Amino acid sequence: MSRPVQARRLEGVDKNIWVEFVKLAATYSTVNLGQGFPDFPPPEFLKEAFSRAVSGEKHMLHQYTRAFGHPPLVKILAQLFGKLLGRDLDPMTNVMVTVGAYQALFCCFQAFIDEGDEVIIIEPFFDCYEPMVKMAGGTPVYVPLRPKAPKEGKLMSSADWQLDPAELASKFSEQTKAIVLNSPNNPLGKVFSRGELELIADLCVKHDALCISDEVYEWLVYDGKEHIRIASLPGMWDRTVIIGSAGKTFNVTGWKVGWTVGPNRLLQHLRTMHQNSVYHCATAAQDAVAQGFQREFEHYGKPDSYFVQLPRELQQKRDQLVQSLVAVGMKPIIPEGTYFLVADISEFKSEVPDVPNSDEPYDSRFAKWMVKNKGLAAIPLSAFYCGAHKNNYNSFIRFCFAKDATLKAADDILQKWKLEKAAP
């Protein structure tokens, strides 16, 4: 067959790297630290809530719902984040369901970006957000987070990793359409201070910008940080799409229930993209997730809230984390928010030896070298960076602490490799 098969906006945009990483954890019966998802079950009362809305006799569950959101859920989002946000808003025209927030970033790139636009991420990135970006046609412009050094003695924060303002201005143009905003930040946990976020408030109102605010991890923050809304900001409720996830929130990443809130100026479009994509999303599911919410609104800020409950727990196992990787050498970046945790490889390199002028970056192949040797699986960072700035940040490796039996496991390899390096 001679005419090419294959759509101009897959070009450049089929490698992933969780497809590589879940094969080769697969291929050697790998501790997976590297994928984000809990091996811990979801609260009983939505656990109760999904069984009602699957064995009940609501038969009608069963069916198609509203397609831009099941009724009972969009309300109580719409009562939630009017709480949050201090305002009204419409369940109808300020809230759309989706499959997950994949499926939400995916809208908003699709109906918002054009030929020719730019759009802003912060790097290091969750990494679907460039080729989104690429197949909707729209050229994406980087800036990275930049890393200051802690003081002597302590381990570094995902709060030392920070925004240059004259570096994140200088790339605002007249072509700029959109900045992604990912807080808290995955791969680094890093929880956007308000002085932070009115610097990236200001560059939109004043460039006309949107943003696509990804906050999947809102209620996933510690020591007692703030997870600010950046649509709360002056100037911003109406050019600013906010992303939530059910899976995030309530440990349900396989249910596939995302949202997003924002002005009807901007949902409008979303509602057209996907009324002519994926149509609707799973009614049951949506049922169960809504019930959780109704749950949570009720009991919000009281210390029965799994939204209060569930950071604490997470927090537990990061510092149990930080204490294994510190042991066997590595130095942990102490994450604010999110299941995530990236840690310095670099004192390894006697033992895990860099390869002078390789394509791979030294990061991607010690984490190969790890689940060969160890047994361990991890995800490198240079695989939320662009290719330009891939070798940039290679020295460090995510891993996931929203375990239990994963995490001990981990535990186990990590002590073990601790006396290896500890004999003569």
Contents of the next structure:
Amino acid sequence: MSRPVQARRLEGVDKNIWVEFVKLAATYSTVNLGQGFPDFPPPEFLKEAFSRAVSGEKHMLHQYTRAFGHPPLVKILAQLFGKLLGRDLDPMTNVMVTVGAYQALFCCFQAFIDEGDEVIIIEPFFDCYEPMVKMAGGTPVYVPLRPKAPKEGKLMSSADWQLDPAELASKFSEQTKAIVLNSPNNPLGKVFSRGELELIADLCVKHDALCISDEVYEWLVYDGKEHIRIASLPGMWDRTVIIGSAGKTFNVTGWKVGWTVGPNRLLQHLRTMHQNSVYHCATAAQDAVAQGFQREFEHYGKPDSYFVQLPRELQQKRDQLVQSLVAVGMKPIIPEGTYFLVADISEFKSEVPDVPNSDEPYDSRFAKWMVKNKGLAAIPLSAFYCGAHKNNYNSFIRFCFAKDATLKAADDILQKWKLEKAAP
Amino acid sequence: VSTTVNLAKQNTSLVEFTKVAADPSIVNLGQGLPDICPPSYVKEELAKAAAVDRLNQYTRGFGHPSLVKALSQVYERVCGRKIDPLTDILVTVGGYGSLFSTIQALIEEGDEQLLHSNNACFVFIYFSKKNGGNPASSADWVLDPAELASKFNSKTKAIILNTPHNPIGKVFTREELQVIADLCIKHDTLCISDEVYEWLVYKGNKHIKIATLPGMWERTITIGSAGKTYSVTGWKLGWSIGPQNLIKHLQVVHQNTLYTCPTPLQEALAQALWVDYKRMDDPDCYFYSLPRELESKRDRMAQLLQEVGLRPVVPEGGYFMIVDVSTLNVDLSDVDENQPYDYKFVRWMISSKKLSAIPLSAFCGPETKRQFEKYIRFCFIKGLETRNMDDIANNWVVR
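Same protein, different form: I have the form predicted on its own, so give me the form predicted in complex with the partner chain.
Next comes the full complex, this chain leading.
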């Protein structure tokens, strides 16, 4: 063929950080705190629900279910999110199930973004937003969270990374179709406060912009913080699509069950996109997730609720990792939510020198060095910035602490590393 | 709303008829939904996979390693060529997901695409009946070679081939595939070959992969489906197989749309494929036992339909059968004129005979709807006990 065989929409979206880093971690035998998935099992009640769905009497659970979401699942999601949002939700029109939150994001960008539309993305961001906006023909417009110095002697918190209100306002234009909000935020772990959400909401209303609200880590908030749903703020329900994930809620990332919640006027277009891309989602996992949510709905707020126990468990792991990183000389930013933690590695420029005028950001070189020399894998923060901004915050790496055995192994590595540094 | 969505809104017929027939008092022979059980080892492998903690978390984006390995082995055997599991295969959300990834990856605005059964957005070519008259078999539906050749031009990017064919059930012969292959090579066109029903071919027919014809491997994406292979449509796992220089673009689409497919399902499918790979020389292999089971269902359904006065077009493959309903001469002229006859007939059949099917013109572009409006499509991968068949027959007799 004289012209390229691939379509133009693939321009600029072919690179993927995960493909590279997953390969790297697999090549060297590493303790992998890089990619975000748990190394401990999902809750028993959910495993049992899946087992019932697969081996039970209802053999039709191996066949197609309703394309926009298995009825038991959309019903319980409508009930739960109705309660959380203080609204009556129709399971058939206000909820749609997707193949993970990833496919929900894809449907949103495809459904709402056209050539010439601008989409505001807050940096650092989950890396897929950028290529998805581009593939839809849109233009990403970036606005950074900027770190404020922490109080004397204290470690930085993800709360110390904030938007500049004037800067944010300046990013909205006539072309702004949507803003992507991710709270709790991957990679920083920031949980946006009510004030911060109101700032964003006011601008959305003023500019008639949509809000694509990626809330997959909604249950993972620590230190008594509250996850506030922007869709519950005045003027926001009608312009917001909320995205959620069973993978993150129930520690079953491999099930790829996600959902969107929002007004019918927006969801109808997601349904059109969905029926023309994958049409149906796998049935059995939806059935099991429905049962999992039913159980949680009944235990809501009680001490044995998984939504209470899991964040409690993860908070301990967070604190454990923070201690180990401090001991080795890194400066962790305490996350308010998610199971990710970002640490400042600028101290290590003596051990791993910076190379001026290098194409590769410092944190990426450091991360690769750490994989090869310490057998520990983490992801460079620059991976979560657009090309032009990769060197703005390039001395941080991201760890995932939703780990059991792996966290212990990481701790051993960090202890050993600390001793090596101390030795003359 | 985006222009993407506006274009996509045209495809709603199946959605509508699926809803209508959800009423449990209606015998639903419309949607391609098996109500036979998948083989027990398939279900057992899924239960086993889900019990392994690691298998409930993310796997490799382009396809779970054990699954792409199993697929490469099965298809190496079928195609007689080496297939690299990491570069020549992409696992997708059903055959549907493969079609989507392929078209997103390779088709541009301005490209023309040939669809031999019809769709609103594309250049289409439709089947004509061999020797005119009333076809009794899907083999009687053919493409006119001269007409097909006339549809190819410099803007033609791809042809979409579906064999065995849904809805007609045609199994393209080697000669017919050669006609298409010659044109693809002459015009440097891609071939997107939807072969989800590849194992479901009946006596006297052979499924041939167009990718195995000379000059075709390098320009063909072949699509398969776990749902159709193992009667597990609810698993929504499919795959695209082809040369690295094409598959790599599908992989880019995949990493930007859903990234990875569910892990336990992929592991279970891999194990099931190994079971059948090992017995591919054995008639008990599910790839051969399922079509044997379906062939007798096909024959019983064809007979029943004839008994009630309809004219079935017996399919050579797949699990659908199209049926000429004009033989009954049901007068529906008082119903909405703008609707094609088959839409009106199906609605009439649902309400008066408690039986549902899909109108064939749902599968046609606007120009040919009127031509195909005397056909409706039945699905026969159904339990269809003798009792049900009698019920259906009785409902017809009582007019």
